[in-house]
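Next comes just one chain, in structure tokens: the form predicted alone.
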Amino acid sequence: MIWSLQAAADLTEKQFDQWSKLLEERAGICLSDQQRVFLQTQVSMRMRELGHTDYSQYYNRVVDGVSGMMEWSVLIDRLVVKETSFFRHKPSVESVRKHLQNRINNDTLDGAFEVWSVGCSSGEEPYSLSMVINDCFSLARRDPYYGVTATDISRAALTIARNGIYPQRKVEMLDPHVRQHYFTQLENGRYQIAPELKDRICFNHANVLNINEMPSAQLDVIFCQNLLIYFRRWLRHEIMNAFVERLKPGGILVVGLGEVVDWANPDVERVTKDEVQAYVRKAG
């Protein structure tokens, strides 16, 4: 097809504004003008696959009823799936380990240790959290009584996460004992996550914009990194407040360092560590 060989036309100002508004309304993501090329590239690639030659024509397809929502789910995968890694920000993951160790040492662990990984992408984050949580229970010689709920807006990323199979480049940078304990090398050189971790994680499709419609289960840890930065400030604050409502007294909220500023909530206090941005829910 001649179309497939041609460079896509540039988005007009009106078209960019139209697509940006749709992305913000449905996913909360606020695009800057500097991200126009990224949006144009991803949308035009999908248009080529479908044989569309006009941005407005494709937009009308995306917003048209049930079939439009199905197409939107394909497109949003292209727009939000980001490269991630195991232990991406190690100090944040380690803050969860220390929190659980303190709870075990002080005998204040009441029931199951419940964690929510928000914006889990292809699974590296919740699996990393499960590794350190499992280590804590093992070190204390206690049964691993915990659960991790992991959510993301991308169905394609969740499929990878549920399979728990990763290429060598994702695993080779881990400490050898972590790799040996929690992975099995497959014949094709890829690595499979250990069943003891997979069995503790429930992967669900969810949009954090709809957090007020989600079950308000009380959690020990809410871990949300590299997600809120894409939202407007007022929306970040609204979501943070909703997170606090879902924390148990003494539970912690961990977000990306510097992702949320000028936010305060009377029910939490900031953990005094420069390398992490975390908050503890006050008792009572």
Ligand SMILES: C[S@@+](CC[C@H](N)C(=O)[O-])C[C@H]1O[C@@H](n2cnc3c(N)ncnc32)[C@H](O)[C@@H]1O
Second form
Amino acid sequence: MIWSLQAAADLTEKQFDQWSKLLEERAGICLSDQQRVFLQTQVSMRMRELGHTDYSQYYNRVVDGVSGMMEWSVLIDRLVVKETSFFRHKPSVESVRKHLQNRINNDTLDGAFEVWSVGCSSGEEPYSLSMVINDCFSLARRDPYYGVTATDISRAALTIARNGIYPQRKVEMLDPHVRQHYFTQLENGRYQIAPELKDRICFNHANVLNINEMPSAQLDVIFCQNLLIYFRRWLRHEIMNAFVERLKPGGILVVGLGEVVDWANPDVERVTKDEVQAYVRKAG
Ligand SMILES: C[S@@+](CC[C@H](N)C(=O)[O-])C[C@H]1O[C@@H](n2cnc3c(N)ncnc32)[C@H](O)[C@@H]1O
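What would the structure be for the form predicted in complex with this ligand, rather than the form predicted alone?
Okay, now the whole complex, with that chain kicking things off.
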């Protein structure tokens, strides 16, 4: 029987530990024992593409120097959960609209309105944020003066994000107003994001574990949803503290509801609202 038709061998306990340790060290993602089959399937599929039959041999290839790093960047794309959608958690996205509206109404905008979407996957999240931000500036009849930085560890997801073209199923659930205003339907039935939004977003490859190496630009909004959930509690807390350092006074940090518990930082206070987990940076 040729290898491509053979079922993958089961990962041994030791091999599972080795691979899951690597994933946690390099991406922060902590797999449970129940995810053994997932890990095995993804790793073995990639091995099959390369003609490897032995998990340990492939592991050695992945950890070996520069070529190993290149292989890792392909593999990591298979190991992350990239599920996302436009306005995935609507109350959180709307909290950004409300925040910006208040800032515009109270005339407290200080330079460009800067946003960071962390773990942006294929772009639906930063595009949704851009839509509400654009709406706010249009409503106030002001020039849209904002920028969104969107980062992810998956290069494949970032390619889709930069392309900004989505299948109909991703767009059909949106408000007709949003669809008409921010998308153009292409001849093949797919939908293309409006250039006015695309031009505002800078998509970058970045691992959130390296946050301390990133320039500490001062941001008005840090939006991080459905990412920290994969990390250990101490790591979530560490990253939250690093986020706070990157917020402007008055800026907000919006995380997935319930994704971070037992965390507090003296420089921020929780914006009281049950359905959104957001924190505002105190002045001065
Ligand atoms: C489930 S998606 C969430 C996408 C979007 N934030 C949302 O809520 O719809 C998680 C994303 O986090 C990314 N990710 C996982 N580990 C990461 C890391 N260490 N650094 C940066 N991005 C990471 C994945 O590639 C994936 O695109």
